[in-house]
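First, one chain by itself: the form predicted alone, in structure tokens.
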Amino acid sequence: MAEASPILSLKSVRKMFGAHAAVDSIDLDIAEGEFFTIVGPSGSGKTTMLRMLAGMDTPTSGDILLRGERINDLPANKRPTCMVFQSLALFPHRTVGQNIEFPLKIRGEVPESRKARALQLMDLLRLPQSYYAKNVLKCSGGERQRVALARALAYDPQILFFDEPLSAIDYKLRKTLEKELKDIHRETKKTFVYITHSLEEAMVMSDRIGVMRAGKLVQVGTPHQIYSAPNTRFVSEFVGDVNVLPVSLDTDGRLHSRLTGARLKPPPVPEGFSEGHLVIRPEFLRFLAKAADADNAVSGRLYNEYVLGSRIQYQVRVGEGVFAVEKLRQQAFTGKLDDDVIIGWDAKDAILVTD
């Protein structure tokens, strides 16, 4: 994504509830036109942060800037922003068209103009124009999601905030709507700020992701950066399946694994590193004919396998530990359960983290 100037900036933003810091000294710039997702487990502070950005809560300290102007005390209805809630907050006894037109009606636009804009937005959101007079309660869950988004776009906001809007939808529809939201973002060129507890959801849609833990942003980066170069064990484990080995650095520059007893060739070692964790994604592990076929190798027993659509994940018991090895179906391992196996990886395909 091309560099753009920040539309939203947070400067040392903190939100206290009594003695508890729900959001703790956050610094962040969100670029105009960016799809930025805040992800984290329950209680990490992501919803509190979104509420402050949208104007529903006020920071205890620090500043929120919109195009460089401080907006800490500007109420939500005075900001050029709109929120799409998890509950959708549609008017249940009104039609699809009436729901979408509501912001335009409040603004005083004439009926003909309102209807033209509603139909335009329905086309954008892939809602049949015949739905214009349909009661919103007769729409499916996915259709109501589209109506809520069309209504938000009718405000013509500079920024759209999303509070876990897909969390209550079944898996297949959620995957469809994830792709549609990314398409809509591209078509509208609006700034999207999205909250979710699902890293998978964030990886599909986002230009950048901010991972929150205990009120702090622990890492911000592109989906590729978050997945390939996590800066803590927490981030690595939050982003899909991962193998994590407690290790210490020996005086000869090798790593000692307390779990397997192996001495390993390390990836680039962070300055000052003495002990921490070695992180290896399952797709970087492979089955070996002999230990010399990879920089690092361990022997174990093939314990189980799991078919994951186009991929197969194998569970290999190594001493007291378990390794996950993942392959495409066409590269499936031909061994049998309980076979003795050797698995390995190249040093460059692992990461060392201290936390």
Given for the second form:
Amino acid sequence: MAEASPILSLKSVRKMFGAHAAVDSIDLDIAEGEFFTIVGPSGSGKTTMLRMLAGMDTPTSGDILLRGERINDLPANKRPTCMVFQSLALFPHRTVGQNIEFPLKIRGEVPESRKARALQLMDLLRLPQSYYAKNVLKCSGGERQRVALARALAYDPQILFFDEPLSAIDYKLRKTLEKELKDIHRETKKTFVYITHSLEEAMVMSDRIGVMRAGKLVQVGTPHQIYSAPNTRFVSEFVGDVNVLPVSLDTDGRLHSRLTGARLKPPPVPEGFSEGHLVIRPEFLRFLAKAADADNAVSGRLYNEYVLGSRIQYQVRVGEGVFAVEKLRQQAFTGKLDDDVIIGWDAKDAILVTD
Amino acid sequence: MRLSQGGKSAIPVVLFLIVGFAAPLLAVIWFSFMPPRSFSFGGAPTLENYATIFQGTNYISFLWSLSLAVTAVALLALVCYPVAYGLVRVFGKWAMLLTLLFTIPLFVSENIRLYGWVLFLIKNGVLLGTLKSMFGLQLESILFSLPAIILGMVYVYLPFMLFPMTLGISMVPNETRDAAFDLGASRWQVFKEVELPLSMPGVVIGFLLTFVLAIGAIAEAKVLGGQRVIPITHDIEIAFTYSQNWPLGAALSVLLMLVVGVLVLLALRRFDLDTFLGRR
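Instead of the form predicted alone shown above, give the structure for the form predicted in complex with the partner chain, please.
Below: every chain and molecule of the assembly, starting with the one above.
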């Protein structure tokens, strides 16, 4: 993806609301055909950013370039981009067909070609042709998603924006639609820019992810990079359950963990590191027969266990600290609650972050 | 027969509706079948009153009432939609103040307000007197003419069109507007394709409300029209008072209710509110 020319570039884009910077000096290139997701908690500025990209808000300073052309002041109806809204914003007084045909009608296409295109899009999105004359409000949540996406595709945009369209949908359907959306991305070969507060959702679909916090992009990378090499504690915790130990670097090159009292072998230490957090994902922790079986080991007590479908998570209390350990169901730990256990991990599997 | 909890709770309302709504209505309907110029419920039922109406000239008053109401409603729609749109979308913090200004006159009796208009429009009154003494302009007064009646009706019924319309326009979700715009629609297309149809429930309610009120209007024609035009309500009043023919008045009232009822039902069938609201 990286070698493709950027279709959309942000140069120090900033949006002020009064004295508050909702979006703060963002630089970003999005490549042609990429599925790029912006992730962040609510209030991180991701919606404001998307509205600027779509042309519903203008940046206070900085430039937005579409294929090198400055589009800061181009209104939404003149931009070759289209947004799928959180509420979907379907036209409730129109049928499925009329909704999909809306951009074509606006463009002045004749009814026959409009209908042909609408039916073609309904086919692509696996909406039955009989839905053409159905009132959108009679459609189910998942069907409405597809209608909204079909309507956006009918506009034939160069970039499609998504403002958390799946957030109001129940878990099971959301999982299906995430995959469908990625399939649609493959079929249409268009650039997708998606925002969500769920990094899990972002991971499933995206080519690259940008994590936002308080108006700034904290990290941009592939899902794999974000997962395995988060650059801050914020990003690491965003991915899901994670063990975060406050640590300081001792003169002998080992890490000291105040919470557990342990002295630990570090992963590669960043230049100038003295204090920070050691991040260990639950699946990299394992139960040990003896402390010498891993680079690092701590002893504690098995406090509880949670079944997470294919995996089981164990809570181990070590001193004042709590560790989450995850095993696949097939490799479930045989210990009983309140057993004394030793858990450990290899130095290379942990990540040191300063923030 | 045992009543459910809800049924028991409804008894006071049902009694109130029977005494306050159904009984007077039935009394009027029954009275319209009594012999002319009788004053009791006990006479032999007859269709004589209706025959009198269809043979007489009351239809002229009916037509006047209808055309006045239709004209007033049409003008109200043209005047109120832009104002309502402004109140919801444009005026921002001033909307509250404007809403108040539109509401306050409702606290003053309609007759007093109409006499205010008389003072304003009358020859040598507020408007023409000022024009004459300040600019030496001598203009004809529109008072006691058809335009004055329509002006009065538009003025009096304005809030009843404005507020439902305001509600209708405020019900249009912002994101559908944004979405239409984002899909390439111009401002005018957004209005035509999305805002107007989605605000129709409010518009239709405003139409019905003002139409029903305007067809029952009487004071405007009397005070501002100087009785140049006799609406059907005036005929009814005369039947009940001056000519002491209650059964005839009752028959006219029943016919008026029928005409209004049929028209409203037709309108509701044409503009199904549920369809507009997307419930069907």
